[in-house]
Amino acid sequence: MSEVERTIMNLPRRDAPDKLRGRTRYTNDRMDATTLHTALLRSTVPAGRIVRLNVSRALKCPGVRAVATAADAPGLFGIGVADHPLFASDTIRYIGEPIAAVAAETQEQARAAVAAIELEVEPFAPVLTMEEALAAGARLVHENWRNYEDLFEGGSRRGNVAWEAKAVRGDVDAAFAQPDVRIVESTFRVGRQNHVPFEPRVAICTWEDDRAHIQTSTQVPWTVRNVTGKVMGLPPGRVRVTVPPVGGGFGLKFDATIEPITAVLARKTGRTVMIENSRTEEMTTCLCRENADIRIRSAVTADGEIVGREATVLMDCGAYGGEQIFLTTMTAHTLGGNYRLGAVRLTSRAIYTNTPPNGAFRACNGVYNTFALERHTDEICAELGFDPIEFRRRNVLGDGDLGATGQVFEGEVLRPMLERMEALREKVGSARERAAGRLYGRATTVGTWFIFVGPSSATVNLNADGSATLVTSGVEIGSGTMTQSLPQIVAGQLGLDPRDVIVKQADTDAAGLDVGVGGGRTTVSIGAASIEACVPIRENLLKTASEMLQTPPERLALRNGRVEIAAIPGSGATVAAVVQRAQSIGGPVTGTGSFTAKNVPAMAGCAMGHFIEAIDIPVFAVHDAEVAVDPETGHVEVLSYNVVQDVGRALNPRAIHGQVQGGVVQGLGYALHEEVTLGPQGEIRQSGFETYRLPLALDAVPVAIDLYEGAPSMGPLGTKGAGEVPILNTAATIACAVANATGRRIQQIPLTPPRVLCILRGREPELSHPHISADWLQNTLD
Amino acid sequence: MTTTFQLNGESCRFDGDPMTPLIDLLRRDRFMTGTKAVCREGFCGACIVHVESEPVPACLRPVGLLEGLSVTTIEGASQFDAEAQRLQAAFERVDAVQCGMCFPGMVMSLSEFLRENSRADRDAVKHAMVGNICRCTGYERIVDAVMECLAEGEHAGGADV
């Protein structure tokens, strides 16, 4: 049995028994009787200047131990641009922005003291939409944008344009001027999506040995460490971050938010300080998936060749740049993905508004760009008379094709996946009869996504009892990576039972740098580092056993917890005995490994302002759905859903199936009823579960799944991350199916019943996007 | 005012404000954190407990209304409730758990459902789950596990013979 074969198994989750019995202690279960509780003073206006802030009355309130304000944390943080303070100091930029924090013996006392803080604000007229932000003479959300520190070179930014990324390849003007092309143009708009993790953002800090120790519900302990250091003006090494089991993240917990506040208050009080967002705070300051406006135009020949394409994508980053600055990069790989293009130019801009900041959400940017691209593709097919599936089969990226930034794609993946979808559709059959008098539609879409690689490290210590301890900064957010794929990988390398691989909880004091759990990267990046860490351990074990067994190392095998003479199963010695022997000769048996991006080349000059110019590990997905639309109510029922997903290699197929089912249903919520709307002051209106409509059991359908293995991947054992991508083309597929059912254009999601009724009755206004010029160059800074 | 009730089979005395939600007594006073406080408005089902064998969201039940009643939380059910234990075993078996925060409430709702509906079909199970939201799993595997428990019950002779 090869290493790969013995790594593949449907290992159950080791954390399930405790989670099912309520024994798991998430961060928000870790308060005790000595913990101080915190309440935040948050802005009630979307824009303004703080004229006076006086906390002296609050400090005298019963039970109050400390109050923190901007004076305690003057540093700015951000991604690409350092534009974000921990507390508003002079300027207020959104409703809900923290201005001060009170730590007190009880939550009620902290709240009462917040009410005693004196705050005087001179309000400004807010800039609430991207259209307003881009209008000539618009007020600047960040007046001093020029003074901000650039954290990444090469991006363009100016005024309310927080960041701009461009991808340009070939002569697009010439392609559009070709006499034999038809030009198809489409516009789209999507709203925000709230993550609603069941555990809100929560952190607990103690000040120990003149350092902060933060326990937090995060996806990226190293970001919390670095941001806390930056805003407090401390070397980041003065901050230790550990991460208990996380009760859901979905990308929300990729940014540091409230953690540094606990550190400021812990330092001031010398006590343990906890901040837990109330559900209302969590909902209304959620770093949502951003709303976006898209204009896309293609030049297509009568034969169906896409000779030119241009697009502008506006992404609302809210009051601060955050993750959106990085995500401008993704447009080139998502909207610019899927299809072979002659010439292409794309611009993607993160725009400041006086609304709550947005952030990362599972397949961020990809979900709506795939919605736009697949709807646009169907509009091309409708105008030129092509069959949508045949058009896709013909035009999808294949071996040797160029991406938008000029990267060369390897291998035929999407085309065979479309064939596999055909087979899956046939196998599962149609649910059309369940439409029963309603409008019926079906659609198949494709999607391109990536694995976010980057630095990870791993240390493996082999113990004298034959177990191994894996030390990384990986976090268990529910995806199972830390409880399934990683112990499987280490066990596979060392011939152990994965139950004998202990996985240490993330601790920035114990493990090396890691860029976090997200972007489908954990199995790939930490997995690769773990395999490297096992290399010296294997060598040591084989060498030691070779002496013990008087057999050359090449004739030995690590399997079943033993070092065996390969030809004689059950021979040799236990790993425990070999480790004990090795320890006595050379000391503890240990190995470390590192991994980072390989940086696949793009074409010179194609990508500007991109954090990633080419994608190291592309991932593809094909989705198919049948829907029934009720013409009386506008309600959309999903009748069936099929997924063919490129996973490279499935190490735990059952766990991946669980991720696909969960990701698709989360995507159905985004497509159909998860609607965030902003009020007249730019506030998020959906402040709880009553108004934000999450998918319920009756909204779910069983997803038929075919995992596509064998596509090229530099991931360990040929893996690609599998947990992020299932949401990628759900909205696209549902929107295309609803368009087919209704015979109408679909330009916006979510497809709530009122919107679908308007569409059916021809009352949905045409999206004009006056703030996106028809002249592409006008949508760029330089 | 003092309220006295049975908590997981033991007498529990509470001297605070009778309007205190049961969830706060459990989590903040007793540090019994198995019952999860997620929405605190009765929508999500993560804080379901049994009051006199009835599934009830602990966020909506003031302690003062529990005088003389019997309350079981996930901690108690995991020890004493056969249906809860069968469900827990089935959820483990099918690998249903992800982030896990909704599961204590799921177990509490569905254990009562299993006792009362030994012949439910898939659709009935889904209807029974509308008060329990899960953000991770997409539900179907949870339903699979409940269907396995129902089938087991049938093979074992069932309560409805």
Contents of the next structure:
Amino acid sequence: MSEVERTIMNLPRRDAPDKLRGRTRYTNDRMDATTLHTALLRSTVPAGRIVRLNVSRALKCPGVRAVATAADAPGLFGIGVADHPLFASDTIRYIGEPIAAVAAETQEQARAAVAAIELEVEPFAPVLTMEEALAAGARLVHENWRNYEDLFEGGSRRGNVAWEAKAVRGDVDAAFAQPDVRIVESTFRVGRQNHVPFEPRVAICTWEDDRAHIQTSTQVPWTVRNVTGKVMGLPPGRVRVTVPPVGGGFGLKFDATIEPITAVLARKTGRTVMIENSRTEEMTTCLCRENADIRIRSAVTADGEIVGREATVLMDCGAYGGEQIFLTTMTAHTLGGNYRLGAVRLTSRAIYTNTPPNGAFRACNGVYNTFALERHTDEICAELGFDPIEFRRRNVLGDGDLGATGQVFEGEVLRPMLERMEALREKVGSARERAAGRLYGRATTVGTWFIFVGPSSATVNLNADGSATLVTSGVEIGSGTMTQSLPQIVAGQLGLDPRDVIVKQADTDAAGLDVGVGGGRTTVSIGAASIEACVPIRENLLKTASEMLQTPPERLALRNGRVEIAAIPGSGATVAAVVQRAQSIGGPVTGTGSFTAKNVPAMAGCAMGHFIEAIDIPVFAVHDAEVAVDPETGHVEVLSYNVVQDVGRALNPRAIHGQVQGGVVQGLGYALHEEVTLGPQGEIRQSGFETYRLPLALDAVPVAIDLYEGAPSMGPLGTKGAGEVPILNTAATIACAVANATGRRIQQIPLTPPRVLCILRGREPELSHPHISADWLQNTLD
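For comparison with the form predicted together with the partner chain, please write out the form predicted on its own.
Next up is only this chain, free of partner chains and other molecules.
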């Protein structure tokens, strides 16, 4: 049996019984009777200058132990550029921005003290939209943007443009000037989407041995460590971060804005301090998927060759750059993905506004860019008379094709996946008859995403009872990676039962550097590091057993918890006996491993301001859906949904099916239900579940799934991450299907019944995007 065969299994979730019975101890379960509670003074205006802040009355309130302000944490942090303070000091930039924090014996006492803080603000006229932010003479959201520290070289930024990334390959002007091309132009707009994890953001900090020990619900323990150190002016080594089970993240918990507050208050009080967002705080101040405006146009020949493409994507980062600065990188690989292009130029800009900051969200940037790209593709097909599936089959990226930044793609993947989708459609059959007189539409779309790699480390300790302990900075966020794929990988390497692999909770004092859980990277990056960690352990076990069994190592095999003579099942000795012997001879049996990006090259000069110029592990998806649209109400019913997903190697098909089903339903929420709207002062109107419409059980549809294996991957055992990509195509597929059903252009999502009704009745205004110039060069800084 090969190591791949030993690793593949439909291992059930080991944490499921505890979660179902309420025994799982999340972060807020770690507080005790001595823990102090925190309440925040938040801004009630979207923009202004703090004229006076007096906390003396609050300090005298009953039960109050400390009040923290910007003076306690003066450092700025961020991604790419350090523009974000922990507390507003002199300038307020959004409604809900923290200004001060109170630690008290009870939550009620903390809130009462917040009400006693004296605050005087000179309000400014807010900049609430990207169109306002880019207008000539617009007020700057960050007046001192020139003075910010650059944390990453190569990007352009100016005024209300927090970051700009560009990809330019080939002569686009010449392509558009060809006499034999038709030029098709499209514009799109998407709104924000809230993550809505069951567990809000929460952190607990104790000040121990003159260090901060933070327990927190995060996806990025090392980021929390580093940001806390930076804003407090401490060496990061004086911050320890441990992570209990996390009740959902979806990218929200890449944020590190509440943990430093607990550290400041714990240092001031010498007590354990907890901060826990209320659901309202979570809904109105959390980092949504950003709203975006997109203009795209293509030059296409009569026989369907895309000889030129250009696009501009504006991403609203809100008051601070945050993840959106990094995510400008993604446009080249998502909007610039899927198809073979003759020449291409793309610009992606993160724009400051006086609205709550946005952040990463599952398949971030890719979800709406795939919506825009696939709708644009269907508009090309409609205008030039191509069959949409045949057009895609002809133009999708294949072996040896160039991506937007000039990287060379390996392997034929998307084209055979389209063929697999055709077979899946035939196998499942059509649900058209269920449309029952309503408008019927169907669409098939493709999508390109990638696995975010980067550094990870792992240590494996083999114990005297034959079990193994895996030490990493990985976090179990609900996907099951830490309880399924990683135990399977270690077990497969050492011939153990996965139940005998103990996975230690993330602890930055015990485990090495890791860039966090997200981007579909955990199985790939920590899995690869874990395999490397197992190498010296295998060698030690085989050498020791060779002496014990008087058999050459090459004739031995690790399987079923034993070191056996390969040709004689059941022979040899248990792993426990061999470990005990090895420990007596040479000490502990342990191994360490590390992993980082392969750094696939881009074409020189193609990518500017990109954090990732080329993608190490591309991953592809093909989705297909049937919808029925009620012409009287505008309600869209999804009749069927099919997915062919590129997974590289499916180590646990059962777990991946769960991720695909969940990702599609989350994508249906984005496509049809979930709508974040801003009030006249830039405040988020949806403050709870009563006003934010998540898909419920009756909105879920069964998904027919075909896992596509064998595509090239540098991941361990040929794996690719499977948790991120299932949401990628959903909005695109539904929008294309609704367009086919109604015969109308779809330029915006979500497709709520009121919007669909407007579309059907011709009342949906055409998007013109006057703030995105038709001259692409006018949309760039340099």
